[in-house]
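In structure tokens, one chain follows: the form predicted alone.
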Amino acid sequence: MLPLGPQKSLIVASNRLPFVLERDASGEWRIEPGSGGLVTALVPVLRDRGGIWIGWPGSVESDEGDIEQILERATRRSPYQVRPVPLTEEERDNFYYGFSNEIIWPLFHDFQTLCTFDPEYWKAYEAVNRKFARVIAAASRPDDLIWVHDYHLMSVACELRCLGISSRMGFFLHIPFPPVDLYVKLPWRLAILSALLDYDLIGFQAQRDRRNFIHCLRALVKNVKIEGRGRVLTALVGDRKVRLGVFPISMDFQAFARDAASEDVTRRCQQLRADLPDRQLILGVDRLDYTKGIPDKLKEFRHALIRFPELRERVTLVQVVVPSREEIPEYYDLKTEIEQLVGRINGEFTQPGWIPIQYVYRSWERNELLAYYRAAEIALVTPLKDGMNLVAKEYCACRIDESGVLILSEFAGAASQLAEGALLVNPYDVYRVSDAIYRAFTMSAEERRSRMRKLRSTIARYDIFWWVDAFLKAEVGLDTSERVSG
């Protein structure tokens, strides 16, 4: 890994801390591990490097005294420190539920019809980014590297510059960046672009995202010049030089492969296979979100059963839906739609001893997830739009037998990296997805091994530690001229 030097610490800022604070039935606080790609990616980084993680603990300011004591106890032996940024209820509603999840999230994922462009949301977004900046300024030293994450905090560098902070600052966008014809619908489009340009380095998941960002710069900002080639380019905007890099995020490949080979996981995998004799397991693991295309996936699976009757009683789809944002009405409605589809499809095709879809609505304990990754002959990963999608990479890392087939949406950020080994599909094309399911089912063992070896080789090379090193090398200005695919 890239050494930061004796005086430099890594300051990570994200919307949430790597765990969630919730009250139990008795009113006592409990700490639950965080979920999602950001936590999966960054916890190993700070565990190995040390530093400070700054984020919202999930509470409101009225709980601030209790929260600080709980965090101090929970992180006393942690190799890195945490700094909470408490929000008021109004800030939570307008910044998080409002601007972040009713404007940026749908717009950047091509769902602009779901946007609510409320000016009060923008005011809250500016205020919360300013609040984060003050906490970062108080926790950092001039030589520290500040690494800000994701769409919730795009204005933090601008606020830090206003506070006189001159440290090097990097920003990584975990979601897609939209094409210019979508981005211009954002009423605060120039303010967001200008704020992003106060970072020294902006990282994107894929070439498409950086390309879209550059198109927006050229369309909306005067006198933009792009220099360089390969993984990191330089944008010259007035007297500012901002580096624009492509850094596909990943996971700890070796840890997933090692844990997948453990005795407990092996035993559970064998049990799962014994429970499904002469049947191939198709696995879907998705967070509850409209961008994941879960209803589309279920309809496409149904279509495959209709078009290819030989799949019946020979495949079982295990669809795991991880709860998320259940308090938002649209997400509750999505959950209802998914459950109704599962019921209809099972009612249409179920035979004695065979239920086509096993539906799970909860987060799985890690070893259970790894066992299913190992047991599933096919992974069906078909988001309508994704920044990266680490489920695809986790599945491949756990395929220690070098078998299995990955069916992957071409609109996932991972598609550009994994195109050579995966079966890429258009998740809006019911025929193409159902064809891919049948092709995966009938694929020879030799082709499965050949494809999976390519996938695992790519993911092992470009793992989470490569991602961190590549980003930090670019942030401190070292050479990163390596070409990037996609």
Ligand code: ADQ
Given for the second form:
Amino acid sequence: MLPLGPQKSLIVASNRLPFVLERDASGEWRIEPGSGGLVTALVPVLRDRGGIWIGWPGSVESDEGDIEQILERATRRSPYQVRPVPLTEEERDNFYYGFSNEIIWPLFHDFQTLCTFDPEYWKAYEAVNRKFARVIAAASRPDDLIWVHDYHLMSVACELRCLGISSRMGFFLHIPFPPVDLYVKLPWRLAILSALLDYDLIGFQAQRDRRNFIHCLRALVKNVKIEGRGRVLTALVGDRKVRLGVFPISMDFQAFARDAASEDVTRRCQQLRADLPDRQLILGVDRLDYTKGIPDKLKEFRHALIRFPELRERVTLVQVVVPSREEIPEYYDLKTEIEQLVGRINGEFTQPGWIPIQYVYRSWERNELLAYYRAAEIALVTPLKDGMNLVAKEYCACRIDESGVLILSEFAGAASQLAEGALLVNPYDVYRVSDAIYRAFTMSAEERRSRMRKLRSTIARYDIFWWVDAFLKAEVGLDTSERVSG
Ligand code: ADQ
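Can you give me the structure for the form predicted together with the ligand, which would complement the form predicted alone we have just seen?
What follows is the whole complex; the chain from before opens it.
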């Protein structure tokens, strides 16, 4: 158990609650508990320590009373309590779609040209962060640990301090932190940086993100002193002492490996293999997002088919795109672009009995995803920029026979941890990626095994339970001076 002290409960705040809340065909609310890695890892801690999860339930309907009752009913058996932060339609539009997804998301992923720096968005961001702070303040006691997640809630600690809350507060940024030259374009650059300094601990996915953050501090805030080395550094800024840690997020390795070996998944995997005789399956799995570099990947696959004709009829790319944020015009246009490219490439290369790209646009059941991870000889994970990228880690966890090649973008946070076993590529370099596809295709069984073993051993060691533990130890100020592996 984590040494947080006997009386400290854990208060987790994230933009969304770990539930899926939707109306069924009869108009009744249906609620399903979340099943992601973060929930899996935090549930034991919340159960042991007692705790509360605070977030937006995802709906903007006016029947908030209803939602509270439903949440209350749904969490009666759950090991932690839930407090919803309701948002109005305007708040959702300006805070969530606006500031979070039209400013911070593109800017922090180096897509500055997609930003809309609308001052109304900033007002909504401040107001919603204040709203979260009020709910947290009402739910917490002075000794509790407050752990805030991600870019939607960077100003929560600042708002809590204004309310006189002095508890320890930690923040984890799931997305990258941009280089100083990009960050300074943000009209609210100083307000956000100062707000972040109200946390006691800021966690980043990779060293590059912490390095960028420190560069921004040095450029924009005077008299910054950085002390220490290793996983957690200390920034001294005026009278503030803020710890800056690198904690690469992960998944539940053992659960993925165990479920990948299940009878259902094994049967489905055999079926998928039987459908592709004498062919290698290359798998791409990405949320619909311009940061994932899906069109570039398709063009690079096409390039590989042109440069290495022996790949034709011998490889099939299964590209799964998980629907996401389709209400935003950029995302809708991206979907159209992907579909046109798939059509064009298939039109150019298809032969009787072979279609080069199988395109899937939907969410999958977990077992279906696992079966594809198990069936694919090669995973092609080439985001243009990514905080971590869990697909890369999940793929390796499911390679229970220790075969399989991971082609991974240098610009995914995961690259710093997985550099030894993966084939690292610059996703903008069409030659480098097509070479890597060919190299993976022709790689000996021995080399595949030796690389996959390294990957699996790193991911197994630094799993999601390690991540929660490392963050919380650092939050309460315990020594975490080990060398940074990510
Ligand atoms: P995402 O950008 O969503 O996460 P990623 O880390 O790859 O990216 O996670 C995607 C998740 O979706 C995986 O857990 C995967 O299993 C799931 N998934 C993929 N395909 C699916 C399908 N077809 N059906 C159902 N589920 C599917 C953000 C950041 C990342 C960071 C994570 C965690 O952008 O950089 O790694 O948060 O911090």
